[in-house]
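Encoded as structure tokens, the following chain is the form predicted alone, with no partner shown.
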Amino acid sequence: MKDQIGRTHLYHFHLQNGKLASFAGFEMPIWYKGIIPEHIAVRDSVGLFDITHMGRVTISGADVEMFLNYVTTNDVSTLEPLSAHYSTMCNENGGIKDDFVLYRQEENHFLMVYNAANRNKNFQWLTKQAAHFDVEIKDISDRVAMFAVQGPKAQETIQGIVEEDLRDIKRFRCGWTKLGDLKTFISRTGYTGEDGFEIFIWETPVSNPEKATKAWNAILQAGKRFDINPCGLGARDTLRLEAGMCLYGNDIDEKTTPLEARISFVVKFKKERFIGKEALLKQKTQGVKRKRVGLKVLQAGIPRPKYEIFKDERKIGYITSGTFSPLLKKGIAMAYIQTNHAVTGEEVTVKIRNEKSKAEIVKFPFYDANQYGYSRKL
């Protein structure tokens, strides 16, 4: 993978319907009918995304509980067979390695999906730490085709094609079920912020890719009642900011721990132990000297990253990530600031190129939670 660009099963798809750039080590699509009609296709029916370059590992074994604590930040042992969590491995400082999904598949055999930029890195960190534990890691990437299908219809849309009664499974719940006759695996979790469903298509190696074509053509074909559109990262990307939720490498790295991210209820301090756990137990007690906030541009202007925040002409902080949003219709970002000044409604300004425009500091998502969102009341 370090020596090639990697293409996923649906490459071909890609390459006619869509605009394809490099990501991650990728070729993958940044859009097809574009990246705002793509992304209120998600907010308003239903979209439906290829994330098959993300990596999947499953842990098995009779330490396998054990080990994931060890190398987890959340407490593996509340999971229930058939249910999941989101949660982050860290370094020995507390810096985030990686943010990703855990789900227990079976009483000692777990899945674990992460970053498509950190599959090597994530692959040799969790062989090199279960060197003392009774576990079996295996790297599945290339063998099992990943989508997700993202809105208020997905329910709808893939009901009609599974087995499963898809009411059964709740957020963050998952299961095995038949679509078609392709054995698959199925999650409701989501990157952004709606209701949705991860599809994982079993024993399909990339280099033989057909039954990963016909469930991705089963899904378009089902959901044509929604007018559903194929997606690609580029609405990924803006819709997983109006929902406030973080991007490796952008908004979390190595250098960033989860209580500076504003995601501390993955950090359990109630395990006997974990990497990072005493890094973290110190930043608690003294507090962090910065937080992830969102921005609201209130002026004419897109924020971008690494673009400077002040208040009264003093820098306070940086933009992570930035974006106009097609929902609501301006500027809005994840930035770092100061604590002091993390505080929601607190007017500061933004360097935007040679220009320094206000912008408040909101709650995430940015959206209305009762319009929009996976807890939608309307």
Given for the second form:
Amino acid sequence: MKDQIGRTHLYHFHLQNGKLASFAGFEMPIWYKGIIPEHIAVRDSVGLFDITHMGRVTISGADVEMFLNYVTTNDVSTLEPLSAHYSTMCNENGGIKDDFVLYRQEENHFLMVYNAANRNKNFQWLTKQAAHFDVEIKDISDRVAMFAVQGPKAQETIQGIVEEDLRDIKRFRCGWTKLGDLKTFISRTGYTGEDGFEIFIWETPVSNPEKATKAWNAILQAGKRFDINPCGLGARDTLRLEAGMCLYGNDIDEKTTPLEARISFVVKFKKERFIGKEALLKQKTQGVKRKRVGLKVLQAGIPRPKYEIFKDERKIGYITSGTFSPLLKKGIAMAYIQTNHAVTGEEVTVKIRNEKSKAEIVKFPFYDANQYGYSRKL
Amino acid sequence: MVKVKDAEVPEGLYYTKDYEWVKIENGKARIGITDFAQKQLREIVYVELPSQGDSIAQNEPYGTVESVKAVSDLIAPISGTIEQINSEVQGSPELLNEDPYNKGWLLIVTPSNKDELNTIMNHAQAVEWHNTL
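Could you please show the structure of the form predicted together with its partner chain, as a counterpart to the form predicted alone just displayed?
After this comes the whole thing, all chains and molecules, with the earlier chain placed first.
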């Protein structure tokens, strides 16, 4: 993935059925039917996403646990085989190099899935940091297709076409299975806030898209009775935003720390050393100056990245992600604001072009977690 | 109805390359966005319009339409004074998707310079232009 435009195995499906746009060097579907119906399909039933554009590396070797505990912020030693966790890699200043999900496939063999935009940067960083460890890092991005099946009907959709009893795969657990006759790694993870699975079709190079296409079609067929929707990156973005999940490049970057982003649960200070520890520890002791919060706009207007936030005519922060929420039918946003104002329920104003709209600081997720999301009470 | 590659381009209207249409009715100009524009934007969820009595100037932004993902400026096809705005689309922005040439109109203005109509596209020119999109 240098300067060439990337296409996934499903490029022809996307071209025929969707609206394409360039994202992180890939020609990807932004929508098929439209962002709103695809979004609602995932909240109410089930949706299928091609997320093959994401970066995938395997990291293995005798020192792998030591290495990953050094280069990432979460504690890898607590991760059992066939389980996964959310984590970050930071630079020496505690700034986030990327966020990702790390899967322990075997005692000494891990799979890391990170953002498409950071594929080259991460591979180089990991390789550089690995110099003094006995580990092997392999980029398998172009040999594995990756789909997400998300929504309350995700399990029922794919149960009919995989061998494994999916009830045994709890949230953030994973395992090997067969989808039809295809070697498949499956995990109960996702980027929508809903229950669902991420499916890795192994050994299917982009140059030979047959296996991946077969799996994609099998999932669409299996989900027919639930009106499964193929979903584009548009709905993926609105879903993750409603769920309160960060998007790298918008809500987090190398100038933002996990503490400011309020994902400090991925930073384990009890580890002896890891890249960024000193800086993060200092920030933890001194307290952060700004924090990521959720904003719900109370008046007209849709908040967008870079819009400024005010309290009593004083600028206190700015928006990093914002959209129309298909579920709440209101403008919602993520913003960084001064810590003393980052209080749930506090009213602020958002400058939307020439108008100032009232907004309220709210908790994540934006929706009622009893009604929507993976912990919904049915 | 004339259709060019999926987009409706009704006869009797003037068009701009900023995807707006103008319809002259008893000396007043009714203004809206084209079918091509609404199809590109897809789900329109917000419309911001100026007020009655305000003036608009040709090629200058006078408002915005927003889809879930994007913000687009509305660019005035001609200059004039706003007689009426379509407040219905502010409450139901989906009208721009459903019926861009009728219920989804945006403004009625009194043109300040009728010659400006010669600087934008007539129907035949608009059909030709839509073919290049």
